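Presented below, as structure tokens, is a lone chain in the form predicted on its own.
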Amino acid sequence: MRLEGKVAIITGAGQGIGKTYARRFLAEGAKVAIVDIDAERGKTAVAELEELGEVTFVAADVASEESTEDCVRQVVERFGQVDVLLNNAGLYYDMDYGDQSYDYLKRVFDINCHGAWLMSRAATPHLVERGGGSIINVSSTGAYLYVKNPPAEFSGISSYAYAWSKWGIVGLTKMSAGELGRWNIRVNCIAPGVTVSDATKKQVPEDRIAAITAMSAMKRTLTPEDLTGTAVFFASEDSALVTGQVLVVDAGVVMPG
């Protein structure tokens, strides 16, 4: 029961990857607001989990700064506070890779990086009510795989969509971790490898998956319960003088330094 006595917004948090963080938040003693853009699923979500702890459903678009400023007043209204922020919420799912258009650039990153940043915005007021906090970002390894495998006739320059909003969130939990510790908030960050959820399975190919496996150096494939406990860490007291830092969950892929 590491996080007793907590309040956790997990965005995102309707399906995948996001849902399991609340299961493992949940079974860890806090309480959860589950936030999602789709009423139906968070709902479900609800339903699903409820009988782990108290949770409830926020409706949201991370992307809105109206939506994110009136899910974190939902939350406080529900529960009396917030002690932490997981930024989970994410444009993968159904990410185009074909669409190269700056249009698209600027949908994945006004989801996958300015929606991390306006979630934080709304929340941070009450952390450092609350006497701080912890927020937790999710990035990706892809964000340190910069070589790709261009097509044989050039074509004009890749917008590195997915990769560079990842990027930008590495940045954004090193900026806001050096501004915010002063009011004892933590800000960190979770950089998962390919995990195997429902997500990953639509799209990435079996044998890409079993090919990133191999390249492991625990040849492990990794599920989303294997990135729970670096969240819970995170979340938790055991975490309390940690802050700006990035860690890598891949199963030893990527090893930045």
Ligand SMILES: NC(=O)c1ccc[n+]([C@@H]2O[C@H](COP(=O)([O-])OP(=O)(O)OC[C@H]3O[C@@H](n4cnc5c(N)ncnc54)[C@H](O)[C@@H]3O)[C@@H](O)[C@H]2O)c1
Contents of the next structure:
Amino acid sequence: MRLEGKVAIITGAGQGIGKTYARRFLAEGAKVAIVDIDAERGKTAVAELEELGEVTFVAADVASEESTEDCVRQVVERFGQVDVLLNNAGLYYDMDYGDQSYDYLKRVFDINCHGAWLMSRAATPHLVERGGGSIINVSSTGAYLYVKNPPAEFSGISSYAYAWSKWGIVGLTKMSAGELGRWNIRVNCIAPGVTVSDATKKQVPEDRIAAITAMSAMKRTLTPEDLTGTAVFFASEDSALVTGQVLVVDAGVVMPG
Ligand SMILES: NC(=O)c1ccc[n+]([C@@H]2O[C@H](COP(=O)([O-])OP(=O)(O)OC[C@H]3O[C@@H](n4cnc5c(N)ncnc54)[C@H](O)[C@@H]3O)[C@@H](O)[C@H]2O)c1
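Please give the other form, namely the form predicted in complex with the named molecule, since only the form predicted on its own has been shown so far.
Starting with the chain above, the whole complex follows.
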């Protein structure tokens, strides 16, 4: 019960990895607000998880200023406080590899980057009120692979705009950590490798996943459950003086220096 007494907002938790974070946070004693743009997914997730603890659904578009402010207000109304914000929502299930339009680039950045900033801005006054808290952003090893020369196994596993936006999240993490540290708010980032979620099953061919597993130091394929321990670490007092850090969780494919 490492998160007992904490209230966590998890965006994009209607399905996939976000829902898995929510399940683990509830098991660790947190009260959880599942935030998603898709109300059906969100309500189904709450019905699935409510036997584990106090969990609620708030429909919100993280790319909307009004929606993010309203979302945090609803969470505070329901639970009275916010201690942890996990910015997991991303445009991934519906990722389009071929769309090179400016409108698409803006949409990807609005959700993946600006969404995390908007949610952080809305939550910050409540974290300050609590005397501190933890913001956790979600990047991807896709970001790191495009910094180096990607091996053939990685070509086409993420779109240009997606990978760039996930690199943007690294910058946001470091800038926010610098700005918010004075209020005892820590900002860290998980960079998962290819993880077998419904979105990955849709986006990444099975043989590509197998090739990545073969390249990994540990010869392991990641499941959403494999990421939850890192999220709990960043959310809990175990990482009390850790801020501005990106932790790659990928069984040893990408090893940033
Ligand atoms: N699965 C992987 O291999 C992998 C690897 C690295 C990083 N990630 C990242 O982890 C996160 C979760 O991945 P997943 O596989 O569960 O993806 P997913 O696409 O299944 O889940 C994303 C969730 O975010 C929600 N969402 C989308 N736009 C939103 C918006 N504007 N406002 C609120 N909610 C919105 C979706 O409805 C969905 O429930 C994403 O940020 C993804 O980029 C995933």
